[in-house]
Each structure stands twice: as C-alpha cells, then as structure tokens.
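Given next, in structure tokens, is a single chain: the form predicted on its own.
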Amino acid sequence: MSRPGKTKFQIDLRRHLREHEVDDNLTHLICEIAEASKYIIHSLRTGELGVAGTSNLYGEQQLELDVLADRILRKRLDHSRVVANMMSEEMDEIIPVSPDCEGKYSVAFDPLDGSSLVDVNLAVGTIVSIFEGCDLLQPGRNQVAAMYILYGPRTTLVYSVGSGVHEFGMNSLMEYTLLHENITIEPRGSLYSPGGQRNLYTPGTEAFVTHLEERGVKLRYSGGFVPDINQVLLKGQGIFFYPHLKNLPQGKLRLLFEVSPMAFLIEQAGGAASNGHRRILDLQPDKIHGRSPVFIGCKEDVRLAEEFIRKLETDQTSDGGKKRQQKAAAS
C-alpha cells in the first residue's frame, strides 16, 4: 500500500500555499475557509443539535447546526473580498457577492455534510469547490481548487490546487499544520464503502458488489461522505460508491457540492471518479442542485464498476443482456 509522504517540519497552511506559488487571492480564500472551520468546530462542540424548524429545497429538515455552519461560511466568504459568487447546498440560488469577476473566485460548498450523524457523535465534514471567475456551472475539471475539512477525533483539512493532495491537522493552537504531502492511491483496493439500499441496486452495481465480496474486499462504511473519502485517501486504497438506484436513477449526492470536488481530490491522488459511464470531472452541471451517481477511488476498481454496468445494463434489448441481468439479480 502506498503511504502518504510525511513532513519533518511544522509547515502551516498559508506557508504551504505560498511555497507552491498559489495565487495570493486563492491563498487568502483557502485560509479564510480554514478560519471559518474553527467556528464550525466550536458550534459542533457547544451548539444545539435540534431541528431548526426550516427545510431546505429538498424537503429535508434542517438542523440548527446546518443553518449555523452555513451562516458562518457565507459570512466569511462575503467578507473575504476575493469571492464573486457563492452557492451553498442549503440555499436554492446562487448568492452574488461582487459584480467584478477579475481576480475573484466562485465557491460552492456543503457547509456540514453528514450533519444527521452529529447527534450520535460520528464524523462529519465541510466540502468546498472553487472556480475562477463568476461561473459556477462548469465541469469539475475546471476547478482551480477543492478541499474538505473533517471534524472527527482530530480535525483535518485536505486540499488540492491541481498539484497533488495534501493533509493538514489542527494543532492545540487551532492552527493547521502539514501532516502528509502528495497523498497517493493504489490502483486496486481491499475496502469498499457502499451507499444506498442494496435491494435497490441495479444489475450492474449488484454484480460489482458480488465480485468485490468474492474477492475478499472488506466493507467499511461510516454513513458520511467526507470520512469515507478521507478513508480512501489516507489508507491509500479503496472505493466509495453511491450508485444510481432503481428509484433514484441519478443517485443521491449533489454533483456541484459533493461529487465534483471529491472527484478532483481523488484524481489528484491518482484515483478515478465515474458516474458509472463517464468521468465525473467531464460532466456538465445542468442545474445548481443536480445529482449524480458516483464510483470513486482506486482506478482499477472504478473501471471494473463501469465494466459491470456497461455489460449488464447498457444492452437491455438483446436476449443476452436480459439473461445477464436476470442472472445478476438472482445472485
């Protein structure tokens, strides 16, 4: 297994960004998001865990922590002076910040992914996608940066600006210092994290899971997207998937806020991310809150998932295709 490279010296986040010659405004933006996370941590430790009495645009009840984390990030981004537009998973429209796009960035974020896990004390996180200029509805390959912050037993921050993936940990002074640089993922893994109800899997996904089980791959699933992706990156192997389901053909996860930034990070570490047919980073968002199935992690495992889906689900008109589907469904 490939291990992340460790650093011998304490290098903080801002210094690391500057050493990698990241644009000053982008450096400032990433550091502002890191600062916002400190207030989110405080809210997680001391805030109310109840329902806020409001619903988001998906009809899901918002927790007080969802609303608070969203407010913290939006306020920080609004006052950063380097943001043109921002979009929160908790909102139903793009929030304009500045009419001037020159030298500024547009940010999409999920302020507290997995917030329903907070009351049982499981890990949750913040996911951020950053584009240059004013346009947020772009393919993920156009991201100039992506990052997440994991609030678990330790608070860690993982980012990429297109030149590798790096992990930082929050120290006792609440400063982010470098833990691992240039994290890489092996081509094939021995862990899998499956989202969605298995009885709703389509034939290709069901056959893929059966293959993984027969290969001895171990199921390791937390129920949170951020900790499960963090597991793949820090273990250096594995695959996470939340596939298309019989009742959810587009899956559950949002392309702009969740899937696309994680795909950027995983690809930067040498992995792959697919919707079962195409590379995630090539997908053009058709709306702000559009969803996408996702298979993300080790390259060979993602390719294998695509192969099962192509063989068992693409050719549905031929007798051979129907027989394969029936066999997969019965297995």
Ligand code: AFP
Contents of the next structure:
Amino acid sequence: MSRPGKTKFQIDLRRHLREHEVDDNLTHLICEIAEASKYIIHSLRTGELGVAGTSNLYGEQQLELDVLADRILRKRLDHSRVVANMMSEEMDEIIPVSPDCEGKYSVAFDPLDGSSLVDVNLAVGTIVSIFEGCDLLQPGRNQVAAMYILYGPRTTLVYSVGSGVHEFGMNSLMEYTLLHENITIEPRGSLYSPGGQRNLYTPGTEAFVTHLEERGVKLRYSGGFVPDINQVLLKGQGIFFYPHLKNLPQGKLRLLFEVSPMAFLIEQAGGAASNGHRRILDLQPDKIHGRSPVFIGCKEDVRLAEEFIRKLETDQTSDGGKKRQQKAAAS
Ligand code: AFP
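Would you generate the structure of this protein in the form predicted together with this ligand, following the form predicted on its own above?
The next block holds the full complex; its first chain is the one shown before.
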C-alpha cells in the first residue's frame, strides 16, 4: 500500500485498521485491547511477583499477574460498548456483556499466556480471538480477527482481520506503529518448537521429531506459546507443536483462546495448523475450555507431521497397523 510522505513507522494501529477498511466497531475493539496491554505491561514491569491473596506493603491485596491481566482486559471489554460476550482462561463460564448481538463482537482471550515464565523473566503474551455476534463456540475459520501482544525485550502486537498478518512495535510514547506488513511463512522450515515431554510422545510424533533431527532442523523452544509462535512468524519459517501425549490425548493447549487464534494468524501468513489429523480452523469446539493437539507453522512440515501420524498411529486400527505390530513382536 502506497503512503506518500509517511514511513511505515508512522503508521499506527488505528490508521492501519482504517486503511484496511475494518468495521468501526471492530477497529475500536482491537484498539481497546491494545490500550489494555499498556496496563498489563505496567503490571509486568512493576508488579510484585506475589501470589494471589497476599498483600503489598500498602496493605493492597496482591493478585497473580494473570488474574490482574484478566481483570484489566475484562474491564476494558466491559466498557467498550462493542462486546456481546467474553470468556478467558481465568473464567469458568462465558460472561455476557450485552444482550444484543447486532454490530457487536464476542471475544475469547488468554490474558497472560505463559504466566509461570514471568518469575524467570521469559517472554509472555496475551492471545485474543474475535467472532462477530454472540456465539463463541464456532469453528476458528469464522473468526473475524485474531491478535496477540508479546511482552518480550520489545512489546509487539500482531493482528489479522483476514487480509494478511501484520506486526506493530510499541514506541517510546507507548503507541503501536507498523513494523512488518503481510508477513509470510516458507513452505518448509529449519527450526522446531516441540512442546510436552518427549517420553510421552506417541509413535507418529516421535518419528516426526526423529525425521526433523535427521534433517538438521534446530530445536528452539521457550515454553511460551506466544514467543514460540512469534519466532515462527517473524523468522518466516519453522514448526511449533504441542502434540497429543500418551497421558494427554487432547494435548495441553486450549482450542478457543490459544490454538484457534494462532491458527488463524499462521494461515493468514501462508502456513498451516492441524491437530495431527484435521485443520484446526475446521474444528467445532464443544466446550469453552476444550483442548487440542496442535502442529502449526510451515505448511509442508505440518503435512509431514500428519503423514507420520497417519502411517504410524491411525493405521493401528487397520490391518496394516496390526500386521506391523505382529511383525515387530515376532522379531
Ligand atoms: P503456563 O501458562 O501454565 O505457563 O503454560 C504455558 C503454556 O500454556 C504455553 O504458553 C506453552 O506453549 C505451554 O504451556 C508449555 O507447556 P510445557 O511447559 O508443558 O512445555
């Protein structure tokens, strides 16, 4: 997009949304979430690392940072006038904000994903999924927007409304200005982020990791979903996975407010996101805190993971799998 007389660093988030002719209410919502992140940053940079229930030297009740982040976002969404329903990792149920759905949006968010990493000073983030109207339990392909804010050495914000995925950096005035527009991901990568314990991997995932290592792909894993996905996005290559484990057939990550928004963003960059068998964005959530295994990043590498799982796991139900098991047992 040509912007006579402007450098991209002078394009702030609201202007970018307007340039993409994003609906006014959705623009307002995304900007409100960006505003809320400034208070979350303040609590991260200055907050005590106390636990909920303790109080600081002024006798003020201390909150865990993720509870505090949840309150900051909930309050902002409550007063935005454009939210119908909301829910987060910290809430047990969907919170109704407005009875009418017309012109309003429903928001699912993880207010501070990776909060257990704060006390070892690793990067954490906020993940947001936005649907039009009142219904949150929809397949991820129906999202109208997804975004995350990454609280790292720099604070950055990444969003998509379905026309590309774009990154903004927070400047000295705490404004988000454009850094990268229409980010893309290569079909095949040279880094991988393997979540969960290796000894609990199923045969398909185990074989996939062995293939990656034999290919010389480098392991890069921080334990934070947002920084690990951001690395794949901004390096333009790589694959993250938190697979189904022997003791966790649905994996660890939540579909609605972790996996699905990231799948939306990565697909907008030309990547792919699968649960090992099916496209994440086609999954129909059946409960608000439902989990899903996830393989997300370079399209060819995601397809390869599916292939290993199909050959070494789903065949277990067919004769092929049983014959392989009998042969292995006989040898
Ligand atoms: P916390 O929010 O409990 O710190 O977990 C972070 C997370 O949900 C996600 O950000 C990481 O990708 C994943 O868990 C890491 O899980 P493992 O520590 O089991 O690898």
